[in-house]
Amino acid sequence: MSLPDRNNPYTFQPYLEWRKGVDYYADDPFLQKMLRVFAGPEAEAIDREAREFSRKASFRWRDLAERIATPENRPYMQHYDGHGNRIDRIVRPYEVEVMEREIFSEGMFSDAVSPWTRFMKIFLLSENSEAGVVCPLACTWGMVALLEKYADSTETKRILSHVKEGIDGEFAIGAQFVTEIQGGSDVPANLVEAVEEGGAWRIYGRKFFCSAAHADYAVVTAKPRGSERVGCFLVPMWLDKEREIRNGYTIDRLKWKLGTVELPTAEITFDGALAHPVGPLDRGVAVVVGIVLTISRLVVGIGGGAGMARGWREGRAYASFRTAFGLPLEMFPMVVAQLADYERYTRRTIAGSFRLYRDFMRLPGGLAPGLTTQEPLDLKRRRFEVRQLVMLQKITVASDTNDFARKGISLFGGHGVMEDFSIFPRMLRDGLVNELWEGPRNVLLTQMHRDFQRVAEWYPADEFVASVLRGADPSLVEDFTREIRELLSLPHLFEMNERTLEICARWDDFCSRFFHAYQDLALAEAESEAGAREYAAGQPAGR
């Protein structure tokens, strides 16, 4: 029975205090277990680094990320100074500049940093959602991978050193400007022009979606004058950063976005910006898609699992704390079933991202442009697997994350839509943007169907399925094999008829189920290996 009490003693403070005290890594035994399984001999050293880094990500940077997520702290443009000079200054809150400087000072892309350290740091940072820093990190990583393969001049090598190792303690930030208004994800439709003038390349034209517009350098796609093929160029964004003199371009406006609102995304017009060609001038699409965008898609998958880890943790604690109708939420079967579903999705998503990252790191020479390389068949097939799995992870995890966030908001009831109460609102807003970045779902689904057709002679789809799902239930592998053969019996997805529409719907569903099977297999293998190690060490498995 409940009697009136104008001094209602109920408070959410115990839950909020718990939330403030969580250490993303130290308080996540499952994440620690995945690191031990997949990082192998490096695990102990990476564990120490992760614990140190997590204390910053979980507290100081978490607090900064929450401050800059408020509407009054969105970036804005100051086009002119007090004397009428065009400066196009992007005004960002002090907190994001401090956080960005501290995070980039970690030197994540240095040769001295283990790839597993990089993975863990990006994962832990992503528990704060994008926060204005994860996208620039992804873009910088993609730029590093690109320049490590193609930097062949004094200037491009200097830029590579600036983003990897820093200059006088300052680490540069990278960006990638590919999209144009007429083409969207259709990069070959680019119209921005690259012109060789006086022995130097200059860029002219307008880019429509330019995230991390505050960056020091940008990878920019453009067509050399007279060519129908897209080239890839590296553009220094400043001629003199201290005096705010930009390199031949204007920032026309900042986008008003649904999510990743802390990140300045702009429309930019180039008017003779000095640029450096990177890679073969006629293979810009393959270079950018195969290397730069693949890295960004990989980060979307890593970040999705990180968001789920935090969401599941907060949802589970809230269900334990919050009472309704005289009982804790965790006593209601519907809530218990929902939390069990959250746990399953979270664990398999994280296990899948660890396993895919391990395979990505094992590619000799890193990523390569295009589908065809002059390499032994086994290596060529491994490259194709990683390429397809990265796209599959991107579309599947992005979708799952949004589903997860929406259901998490429901679990919290009215508090679910409160931005300062849980991670779910920001997770949903940023997740909706992540579904679009680096290729929306329909584009990547079409690309993957086309890729399988293109490699059919040297990597039949049924062999791909058998390799990726090696160790899974044979009947499951057989079902997926039979299904992919039928779906690929249609040579392309561009003819408007009932058959194509049916295949499109089934292909979408197939890709999600197939990647979920990959995640489930990764989790089963990880749990089995972790259990064997703990048993050998005399510790009980499944702690």
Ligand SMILES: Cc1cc2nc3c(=O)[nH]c(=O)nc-3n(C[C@H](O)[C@H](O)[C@H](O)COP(=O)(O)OP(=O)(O)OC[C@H]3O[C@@H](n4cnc5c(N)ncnc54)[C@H](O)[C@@H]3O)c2cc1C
Second form
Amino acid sequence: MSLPDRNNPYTFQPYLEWRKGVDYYADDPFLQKMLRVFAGPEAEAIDREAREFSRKASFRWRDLAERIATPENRPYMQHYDGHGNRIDRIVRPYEVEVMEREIFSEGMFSDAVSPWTRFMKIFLLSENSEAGVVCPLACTWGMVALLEKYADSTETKRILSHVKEGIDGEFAIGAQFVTEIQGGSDVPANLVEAVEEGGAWRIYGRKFFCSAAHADYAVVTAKPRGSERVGCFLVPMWLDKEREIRNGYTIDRLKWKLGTVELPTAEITFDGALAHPVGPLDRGVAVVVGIVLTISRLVVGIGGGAGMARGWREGRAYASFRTAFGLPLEMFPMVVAQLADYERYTRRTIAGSFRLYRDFMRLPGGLAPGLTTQEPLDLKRRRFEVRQLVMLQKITVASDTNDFARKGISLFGGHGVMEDFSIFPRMLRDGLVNELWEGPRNVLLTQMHRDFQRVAEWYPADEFVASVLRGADPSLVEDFTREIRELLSLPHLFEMNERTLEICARWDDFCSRFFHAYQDLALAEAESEAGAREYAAGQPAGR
Ligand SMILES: Cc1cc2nc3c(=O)[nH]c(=O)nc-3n(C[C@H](O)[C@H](O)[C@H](O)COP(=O)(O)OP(=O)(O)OC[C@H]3O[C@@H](n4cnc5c(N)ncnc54)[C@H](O)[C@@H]3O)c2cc1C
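To test you: the structure above is the form predicted alone. What is the structure of the form predicted in complex with the ligand?
Whole complex next, starting from this chain.
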């Protein structure tokens, strides 16, 4: 019976109250289980840290992230001060500055912090989507990995210490400026110039996408004068931060974007910025791609699983709270099927990211530029696997996250697109950016196809498939092996003909299915290991 009632009593309050009280880690037994399985003996200590960190990420930083995500809070530029001095001040809401300071003060990249703690903190933060902080964290991490390998001067060592351990309690923020107006994917076509003047390097030219433009230091690619090869440089962004004196560049404008809107992404013109060369100057592309961008791609994969964890949790709760036609949504088979799909994607994505991170951490000496190293064959192969899996994860998870967010919006109905009601709109807008930066899908697909050709002599693709899917159903491995052999029988993807077009479409589809198989395997292994441990300990397995 449904009689009129002018004082409609309907309220979302119970759902909102529940949501307000969720602790991302404490209320996620699946995440805890993955940590126990993959972090091994360290798990107990990391669990304690994750619980403490989660209380901040799930409540205080969640609220701050929501507050800054409105159009009137977008960063903007003040190019001049009141006295005609060019300052190019990026004005950001107080909340983001506070949140950033608190998060960076955790010293996530310090030697004293376990890599698993770093993983968990980035995961938990990513449940708030990018929020103006995840990109700078990824860039800083990439900068740390780069400098740990190549810092060889007093100044670069000082910068490494500033980003890793902080100076007087202040932790520096990193950025990476590679893309130019003529193309982001084609880094070798960079035109920005580096000139050695009086014993110091200086940078000239324009970078067109510079996120975390408020950073303290940036990794900048540039060609040394007269060279066709790109080099990699470390540019301090300030000559005097207190007095707002920048290091020989102007911030021409901030971009007006669809996603990651809390994050200032700028167009910057360098006009003699003092820079420090990092790594071999003729191998800048390999150095940046092999180390800096690989870390950022890893973060895209970790963040995707985190977004799904939140979406799945909120979707389930909403389906149980919300009624339609007198029934809770969770009583409709269409909705139940959709939720089951969410669960499958969430769990496989998270398990895959844990497993890949574990393999990434086990690489002795960390990431390396390029494909060939002088290392023993087994190690070279492991490096190659991690490199390919990071790219596969980046494209697969970025795309899955967007499907997930779109379906999540549809599950919530009209309320799903309300930015102050659900996380999905922000997740979708940020997710679209995740598909682009650090290498768009087509570029990475092409890159991987080419990489397999380049390593064919020392790592045939069928052995790669067998190694990555070790433990999977043999018939599945056989099918993938047959398929990859055929797809790689075409030596490259650059000739415009029917066969190449067909292979391109199939390669795209193959890569997603292959990475899903990797994720499913990671999940199955984790579940069985967790099950065995819990059986041994006489405890029921958490979901
Ligand atoms: C919000 C945002 C923030 C960003 N922040 C930064 C930043 O901080 N620092 C930075 O350096 N960059 C940044 N980028 C730039 C980003 O990395 C580039 O957009 C990206 O690398 C692609 O470059 P492009 O946009 O010039 O596209 P293009 O290189 O012009 O590519 C256009 C299309 O062509 C395809 N394509 C290009 N080459 C190939 C190929 N060889 N094979 C197959 N397909 C190909 C691409 O996949 C894409 O679909 C940011 C981008 C966005 C959207």
